[in-house]
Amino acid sequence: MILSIESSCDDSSIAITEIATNKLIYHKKISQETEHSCYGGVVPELASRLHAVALPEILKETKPWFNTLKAVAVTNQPGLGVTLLEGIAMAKTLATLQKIPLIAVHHLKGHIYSLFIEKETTFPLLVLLISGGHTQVIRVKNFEHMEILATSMDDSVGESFDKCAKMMGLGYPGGPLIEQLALKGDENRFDLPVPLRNSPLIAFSLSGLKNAVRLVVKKLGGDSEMTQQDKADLSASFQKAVKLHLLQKSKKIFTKEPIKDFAIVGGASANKYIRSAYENLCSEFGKTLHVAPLEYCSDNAAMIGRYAIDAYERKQFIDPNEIDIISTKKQQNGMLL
């Protein structure tokens, strides 16, 4: 078995995965959404303290498998430094006491492997990763070779959903709230700009759209003066603009990339409106769409454990004394490291 730990942001999660079969034996996640909701976003120091309580509680439930462990895996980048530290400290201790190898896992690679929980891998693969911290298209040739083809110039999709929800006084996390409210709204009421519509750049940008939402909220008198229908219509209009932006840039990539398998991963990939749009786009370009089960779209240890199996087979271990905490995304020459 491999024990995996995820603590890159506000989800405390531990999983046990069987190496020989990819079977997920145990998985538990404790979310901190309630504690952070009153602040409208994640407070790093609070998240760290909550991890320090939740992770040991979850770990107690995994003791029956301790004698079967062949390695321990942990997210070490990218993420919030103070929260990554909690998971890494636990992983280093377990690896040392159990005398087993330690595997450091890149969080974004973990999201890609959320597609393969209890499955074999499907490579090569084009991946759209949309989460609270990232918006990227990645060409995944194999385990060792992952190249970033496009990334956000500013805000991520998930962050934009959260910020726009906050502007409208909807709460946190904003993604699910906007998606649900949009079901009751008119997506054509507000003519919001589609970012980089006339630009040849193959990149993403959400800051201008986010500002356009702010101006609409201001024009309507602020969130306290907006009616529920105003908020529903603005949510739907915003979601539509995000969809059109993602599709427009994805089409440019699809015309150049012969890879037939395409996937959407990350927390924002749980948005069914966006998933549906990509089903149509993949059909148009003759590509097969892959998505992770909804319960594994957001941060979780199951995806970290699944990646760790492939890393274990390649003996990609790290000395517990040398593991680094990398709080920002690390890449070189467009490669996901």
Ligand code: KG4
The other form holds:
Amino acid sequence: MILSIESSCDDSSIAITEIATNKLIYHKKISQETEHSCYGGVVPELASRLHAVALPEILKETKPWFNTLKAVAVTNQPGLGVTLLEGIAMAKTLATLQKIPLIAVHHLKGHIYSLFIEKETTFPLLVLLISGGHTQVIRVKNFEHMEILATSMDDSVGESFDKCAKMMGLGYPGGPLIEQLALKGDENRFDLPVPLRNSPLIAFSLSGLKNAVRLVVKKLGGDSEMTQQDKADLSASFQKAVKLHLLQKSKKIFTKEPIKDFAIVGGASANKYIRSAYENLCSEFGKTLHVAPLEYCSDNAAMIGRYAIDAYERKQFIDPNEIDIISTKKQQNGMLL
Ligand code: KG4
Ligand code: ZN
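Would you generate the structure of this protein in the form predicted together with the ligand, following the form predicted alone above?
Let us now look at the entire complex, which starts with that chain.
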């Protein structure tokens, strides 16, 4: 078994995965959404303190598997430094006490492996990763070779949902709240700009759209003056502009990339409106769409454990004294390292 730990943002999660079968034996996640909701976003220090309580609580439940453990895996990048620290401290201690190898996992590679929980891997694969921290298209040849083809120049998709929700006084996380509200809204009421519409760049940008939403909120008198219908219409119009932006840039990539399998991963890949738009796009381009089960779209330790199996088979271990905490950094096109 491999015990895996995830604490890169506001979810404390631990999983146990069987190496020989990829079977997920145990998985638990404690989310901190309620605690961060009043701030409209994640407060790193608060998140860190909540991990310090939640992780040991979950770990207690995994004791029955302790003597079957062959390795411990932990997310070490990218993420919030103070929250990564909590998971890493626990993983280092476990690896040392149990005398088992330690595996450092790149969070974004973990999201890609959310597609393979309890499954074999299928490569090559084109992946659109839309999370709270990142928006990227990645060409995944295999475990070793993951190349970033496009990235956001500013905000990520999830972040733009969170910030627009905050402007409308909806709470956190904004993604699911905006998606729900948009169901009752008119997506054509506000003519919001589709980012980089006339640019040949194969890249993403969400900050201009976010600013356009801010101006509409201001024009309507601020969130306290807006009616529920105003908020629903603005949510729907915003979501439509995000969808059109993603589709426009994805089309450019699809015309160049012969890989038949395409996947959407990350927290925002739970969005059914975006998923269904990609179902249509994939059928238009003859591609097969893959998505992770809804419960594994947002951060979880099951995806970290699944990646760790492939790392374990390649003996990609790290000395507990040498594991680095690599906090959030904007990644340009290049390899996912
Ligand atoms: O992957 P994730 O759990 O964390 C990061 O690695 O960043 O993604 C969290 C993000 C949040 O910004 C959240 O608002 C967004 O995913 N999200 C959604 C939806 N569900 C979660 N965005 C749009 N629509 C959703 N249904
Ligand atoms: Zn994530």
